[in-house]
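Starting off, we have a lone chain in the form predicted alone, written out as structure tokens.
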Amino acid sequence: MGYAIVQVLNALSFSALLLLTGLGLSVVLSLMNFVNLAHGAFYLLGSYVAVLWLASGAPWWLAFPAAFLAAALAGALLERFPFRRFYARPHLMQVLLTYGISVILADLMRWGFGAQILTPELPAALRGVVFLFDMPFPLYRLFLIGVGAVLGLLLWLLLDRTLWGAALRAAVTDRGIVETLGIDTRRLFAAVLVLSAGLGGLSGALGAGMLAAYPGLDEEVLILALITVVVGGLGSFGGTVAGALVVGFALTFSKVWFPEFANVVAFSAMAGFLLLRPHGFVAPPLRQV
């Protein structure tokens, strides 16, 4: 019983990390129709910032907003040039551009932070374990589950329950009508990309305590985020949540039951699922005329 609960919590903590990473990618992909393959680089940047911050002796809780701001600043600079010029371009050109930028950013981070694996020095408040039915479980993973749930709820409220979110959804539907109301849609979309980059950095800071930080992690995280968004279904907050849970539980329990073939089993199951539901777990509503 205790072992099963621990594995479920492991899956939930991994799903919380996938949720935050997937939401950052889904916001740009769904709302702006922009394929940003540099999102994994924002995640890795946030991880490095958190590792260095926690090692500096500064207040530990500021590591997360610092990672958010660092990635958001990088996103703002890239949005000014060259992302903005590619919003209306075909997806293939967006893929080539953003993948090339991700390679450049990865090399810059390797040069700046080194090629070794960096593990954060967790604060005393998040160190240690709790016992569930005599089974130990890391306290940091409980923290990750709680923070992921709170941040996911706040992002949902921002996009679905505020005037800013309503203006953004309207701009996606009919940009011309929104601009006639005096709303600068260029700034609106810039804010979305900055928010997406910041979420990538924040998820990297939170994930550093579980996955550490090392060159190549950006590509691994990007693949998982893309799978999360696709399995969940584009254009749906609930779909991203469902995708994060499906991917998180599939990968966690495949490593428990089939450790030698964990990735093969998990990704084969997801591929089979997409064959049955090509639009994802929660298909976006289609308007028929």
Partner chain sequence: MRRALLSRAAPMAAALLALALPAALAGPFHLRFLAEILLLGTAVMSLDLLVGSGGLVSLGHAALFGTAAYAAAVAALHLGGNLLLVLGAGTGAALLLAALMGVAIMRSSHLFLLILTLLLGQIAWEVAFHWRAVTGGADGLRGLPPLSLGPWRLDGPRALFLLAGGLALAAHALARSFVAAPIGRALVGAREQPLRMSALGYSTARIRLRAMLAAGGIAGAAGSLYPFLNLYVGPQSVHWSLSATMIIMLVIGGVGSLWGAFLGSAVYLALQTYVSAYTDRWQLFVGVIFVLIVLLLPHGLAGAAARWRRG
Second form
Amino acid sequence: MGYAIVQVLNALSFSALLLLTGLGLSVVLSLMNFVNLAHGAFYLLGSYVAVLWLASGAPWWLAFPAAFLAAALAGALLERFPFRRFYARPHLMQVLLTYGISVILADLMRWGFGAQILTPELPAALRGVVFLFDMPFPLYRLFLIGVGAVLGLLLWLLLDRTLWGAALRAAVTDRGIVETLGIDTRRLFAAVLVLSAGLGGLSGALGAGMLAAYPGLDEEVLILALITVVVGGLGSFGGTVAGALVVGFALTFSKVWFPEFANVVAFSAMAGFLLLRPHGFVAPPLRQV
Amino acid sequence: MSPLLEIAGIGKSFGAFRALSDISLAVEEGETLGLIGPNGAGKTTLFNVVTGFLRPDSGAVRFAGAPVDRLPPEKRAALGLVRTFQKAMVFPALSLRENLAMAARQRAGHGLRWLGARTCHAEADAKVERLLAESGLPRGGGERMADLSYGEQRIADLLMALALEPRLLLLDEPTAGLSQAEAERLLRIVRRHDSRTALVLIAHDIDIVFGHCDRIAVMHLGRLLRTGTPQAVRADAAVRAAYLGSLAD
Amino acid sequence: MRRALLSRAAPMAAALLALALPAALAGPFHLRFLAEILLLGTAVMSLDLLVGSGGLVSLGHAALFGTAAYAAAVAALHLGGNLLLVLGAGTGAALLLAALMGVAIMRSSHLFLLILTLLLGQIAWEVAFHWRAVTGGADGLRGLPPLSLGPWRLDGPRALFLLAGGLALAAHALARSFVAAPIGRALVGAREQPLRMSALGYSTARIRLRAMLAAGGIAGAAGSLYPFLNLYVGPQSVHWSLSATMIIMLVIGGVGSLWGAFLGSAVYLALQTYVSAYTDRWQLFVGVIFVLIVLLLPHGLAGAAARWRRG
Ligand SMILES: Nc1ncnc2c1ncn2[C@@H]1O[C@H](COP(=O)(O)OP(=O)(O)OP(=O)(O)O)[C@@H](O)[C@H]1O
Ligand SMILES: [Mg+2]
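Given the form predicted alone, corresponding form predicted together with the partner chain:
All chains and molecules follow, beginning with the one already shown.
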């Protein structure tokens, strides 16, 4: 019983991390129809910033906003050039451009932060374990689950329940009309990309306590986030939540049940899911004919 | 003899919206049936169901005496159940000739061949030349589809369907956006092609439908209001109320 | 007629010269290096069939290449390095995997297809990495017997280079005939207007399956020879990062041109080999060049060359 609950919580904490990373990706995808493969780099940048911040002795909780800001700044720069020019281009070109950018960023980070594995010094408040049904469980993972749920909810409120979100969704459907209403869609899109990059950095800061930070992590995280978003059906909020849960649970429980072939089982499950539902969990009802 | 196409009790909903309810209809070999109805009546949806692009919630479709409900669109096309789309759906980046050849090769059963490409291409090209000559398009065939005028694209769109030598041809508003002369020319091409080909023609232009069709079916809000000869339909009170209204007066 | 003949003979002659010159002049290191360019280029060219003609961006192409490499290596270890045997084993294995992938991607497109091929490819990688008894796990397989054909041993760098060159030429001819044949045209049609293709009676699923088989067969043939360059095969040859590298090579060379694939793999491998001798930042170079090409030359080096030739 206790063991099962601990594993479920493990899966949930991983899902929370996937959700936060995936949301950054899916926000630009669903709202701007832009595929940003540099998102993994934003994540890793956030991780590095958090690790350095936590080692510096400054108030620990500021590490998260610092990571958000650092990644958001990188996002803002890249948005001006060259992302902005590619919003209207086909997905393939976006994939190529942003993958190229991510290769550059990855090497720059390897240059700046070194090639070794950096683990953050967690503050006392987040260290240690709690006992659930006599089973030890890392406190930090509970923290992740909580933060994931709260941030996810906030983002949903922002995009779904505010005027800003409404303008955004309208701009996606028909940019021209929204512009005739006097709304600057360029700034709107820039804001979304910066928000998404910041989210990437923030999730990197949060994830560092679980996955540490090292070269190559950007790609690993990117792939998982991409799988999350794709399994979720590209970009609806509910879909991304579902995708994060599917991927988080598949990866966690395949390790529990089939330790030898964990990834084979998990990948097969995800591939099988995509075979049965080629458009993911929540497919938009598009009229084709 | 059973009819060429037999639709029985077709129903289709999109979510809570009933796009088609209980449509039953038959098309005979060689006849021209006009399908009319206001925007959103469900005409295109009916085409989609008949050609296999949408699965109906209920009902059955028989073609040439056999049920086709379980066949995907491409299998239905191979049987001779051929359609065009409401928007001209061509390959804009390919040449006019290549557009038609794409259809001709598939008709000859060579669509997926790798070996013996030369003979396949030669055969298809010969057929394309015939079609182009027949159509009277003042084009050599080498020009990119995207560079053709809209009217020419619609004719090319039709020629692709004709290259398949259909037994039943479903045309979805082939004349929309064309001038009167262009529309007449397009319909002449259809008629000249093969008199045994049955035709279902969706059009909003009443003159065209009443002038060219043997029978007319009227749809409204997903239902089939009336089927009959042009005179009978023109005289029908329900049709006048629902659709023709001011137009007929 | 004579002009047509000439215009077809000229590239052929140029290609043969390009093979003959290094074979006569280059040293062993460069011959091996060129052979690697040719083999990877062949695999990238087969990817171009999918991406360039079909718009099917696969992130699992290395799985086809690498699976063939493993199958060929295992066959060679157990049955000896007979060239035909090795080619047959590798290509056959790749065709099997390609058939599987082809069936899997029948209904997917765009990002879904990208992720699906990635997942399938990574499953192949996991197998290569964890099935120690057969694949040697993380260490891979070493100590392969050299290639042979009847009485001839094909183990010198010159023989390997000529073998790779012959394979590349044959594969290029095959790929060109595929693109020109009805199936190649149908692949383009299914990319441009899948709905219309169905309405014309084409099965897009079968088109994709055939394209995948053609691409898989060619990638597999190249992969079969790959282990014999260094008498070693490791899990990196199956990993998705090699798939991504292939896409980079393809884009640098030029999507849709077929021969650009060789150009792209040459540029990439040259950067990797020569720039890395001077600086650790060679990946930065690759990234910058790649991004510049995406920004400035959307049709890659081959496209730029074609434009330049047309004036
Ligand atoms: N795939 C779909 N998803 C949701 N609704 C659909 C879909 N296809 C059709 N509809 C709806 O079904 C109704 C009938 O559409 P349909 O296109 O068949 O009408 P139509 O008679 O062809 O009209 P028009 O003359 O404008 O072409 C419309 O209200 C349309 O919005
Ligand atoms: Mg319609």
